[in-house]
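In structure tokens, the next block holds one chain alone, the form predicted alone.
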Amino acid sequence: MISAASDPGFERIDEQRLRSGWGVKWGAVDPDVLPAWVADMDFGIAPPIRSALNQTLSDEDFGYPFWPDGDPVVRAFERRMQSLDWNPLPNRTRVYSDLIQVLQVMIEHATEPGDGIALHVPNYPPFLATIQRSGRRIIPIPARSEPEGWRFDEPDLEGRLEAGGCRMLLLVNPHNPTGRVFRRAELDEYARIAERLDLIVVSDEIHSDLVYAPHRHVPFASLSDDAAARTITTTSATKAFNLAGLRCAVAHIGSAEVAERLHQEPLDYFGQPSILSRVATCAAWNNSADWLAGLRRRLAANRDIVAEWVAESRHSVSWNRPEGTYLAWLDFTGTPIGDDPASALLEQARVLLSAGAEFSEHTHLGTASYARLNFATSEDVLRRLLARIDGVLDEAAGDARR
């Protein structure tokens, strides 16, 4: 039994204070449900943001914002991308609500109505969502299991985006909800297509912060002037510090085209984050790396955890180990539970998972015998609502053996 030391903010969890505030994880599920579902983690704040934030209410200081040196929000976006061997460029950095939002409006402005976009699938159930709404179509790009992990190529990707009218690429890195943190020659050749295809690449780096090692992240748009110039890099402070809730993001606008045809729309058009979200941003940014180390050490645990629980499965429950997030992408097929996992744990084990199917939804791939895991939280609930999993597939095979 794995039993990693962790730091003690990360050891134990709330449970009452989740069930009764206003986050949606705890407080839409009944009392005796446990919830492993959207991808909210249980733990608190960084004691760097717990300050600011108590700093700002402090001084009141809500007033209109000025900032005679720039956003501070985007100063720390660019200071944490130059870490990553990336220099965004000047005056090209906008600071928007959340990653949906910047989807929306980079769907709106950078493609045409019935434009194909292409991305990987499973992936973030919104994101297909907005895809479809705005009138666009999906050109899914299917995963694949491997025994060395899950695999997105296949043969002439390119022509199949060409025939299929694709003039955008989304990209999930690290990507939600398999895990997969893509290869330097991954993103290489995804750079080849777009430069070929002149497609704008939508890079959503919002798990870059929860990579495992050895694996790095590598910001798309740092591959080549070429990437650079066509790609919108999108992340936020929200997944890797819990912030989900006080709504800040980022959008660096690559391309010259998009960015232009943004600055011709009124500024009030985008809506502007609070000065809560953007303290709260720069906090996590700048003050919150040691906060940020004890989280990625419990996480790595909750892994193993996980992992063990697989290996040891009696019920032919699968998986690859995620590279980066702390989302577990969990394969049911081979089990009595198959058809529909999600349904079957929340209705007989009383544990909410995210269902699978949701996860291709508007295309023609089907997922509907996965469910993801969220592991963000303590030792105990998570060994809790995988004994409650054991249980469940224990029973449903017995009765099939009946």
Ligand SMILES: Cc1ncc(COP(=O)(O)O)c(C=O)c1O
Second form
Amino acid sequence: MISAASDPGFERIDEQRLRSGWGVKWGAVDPDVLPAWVADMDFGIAPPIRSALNQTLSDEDFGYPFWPDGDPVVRAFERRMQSLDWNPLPNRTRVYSDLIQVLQVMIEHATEPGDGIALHVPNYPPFLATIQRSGRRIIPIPARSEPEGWRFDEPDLEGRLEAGGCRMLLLVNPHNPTGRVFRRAELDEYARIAERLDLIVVSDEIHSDLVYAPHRHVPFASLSDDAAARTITTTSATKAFNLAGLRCAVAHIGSAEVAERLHQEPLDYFGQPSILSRVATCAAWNNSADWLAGLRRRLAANRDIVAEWVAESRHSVSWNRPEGTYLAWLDFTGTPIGDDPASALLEQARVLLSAGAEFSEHTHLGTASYARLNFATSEDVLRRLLARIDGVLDEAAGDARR
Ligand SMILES: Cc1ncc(COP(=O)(O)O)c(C=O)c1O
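Right, the form predicted alone is done, so what does the form predicted together with the ligand look like?
Next comes the full complex, this chain leading.
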């Protein structure tokens, strides 16, 4: 068996290249800062993606596109979903530039101003901002940390959603930032509530290629005929294949009503992802399984490194081991930097994590004691990051004792 450490392409990263490139993760920070914030990976791309992009460049194939057999990204998506035991409906999938655009379009076409939109909190900050800006109301479903991991259940969720005028459930599965992978029984319960309250479900499955065994991703639309008919499934290759700068996403519209409304819109309303982004997405979904397997091994090994660091921490940093994603949602409560860990770590450790408070913005919930660490980097960078964090915590604890 190949160990994570011997997988080519994941062992070393090129800091120089990353700092001088277009990417915001390394480009937007000072030269002495180690970045572990935005959900981009420090690795390169899969060789089949590189070949496909190079081929397109050498063919200089950049006219307005024409797809005689249908959009190849849509076909690649449909095939991939079939491998997860779900058959997307024909002519219901469209390509978008990204998942925030998808959410904006769905909010506009499936809800009215003032409607409630339920989502788990903490959550991906641009989603909270998008709902807030749209004039709809955020109905937070709070996360609870239990000894066995993250829990989102509550005794009368159905009643609360009904009383709150909920019209849409936005499910992020696997969940950002906790890395929770929802169990089939939990999804079944959401599907039951969605049917009872006649909700549209927007299911963001962008991290679904990054699930660690024994967990398994279950597409929400695959749960039942009713779930399929009310779910908008949205995903992209950007997270698992490191293509965020190319901008390409898909959405499959299970709801006939929403599909009909979208059908009324002119094509230019949706925009058009570029040929390069489509070529890369197809190569990712059709031909890059080996690279993805190697990536998963590296990420699983990095997750173990963070787990060991948390377990051995002298400073009561805590987490629940993520079941998917390359994101570690770290709780600094009880440490001397628990008020705003990301700011303290940037200032004193020169390490940039995502600030916890952003993941509950526009809600009454507080996540300021958290910071999200992105561990999609080399072992060397990850260990340097964690050592810097330890240094700050050691010093702060020493100061507190003095
Ligand atoms: C859960 C989730 N959804 C959507 C996105 C947006 O991805 P993209 O900009 O590639 O569409 C991200 C990015 O980190 C994410 O974590």
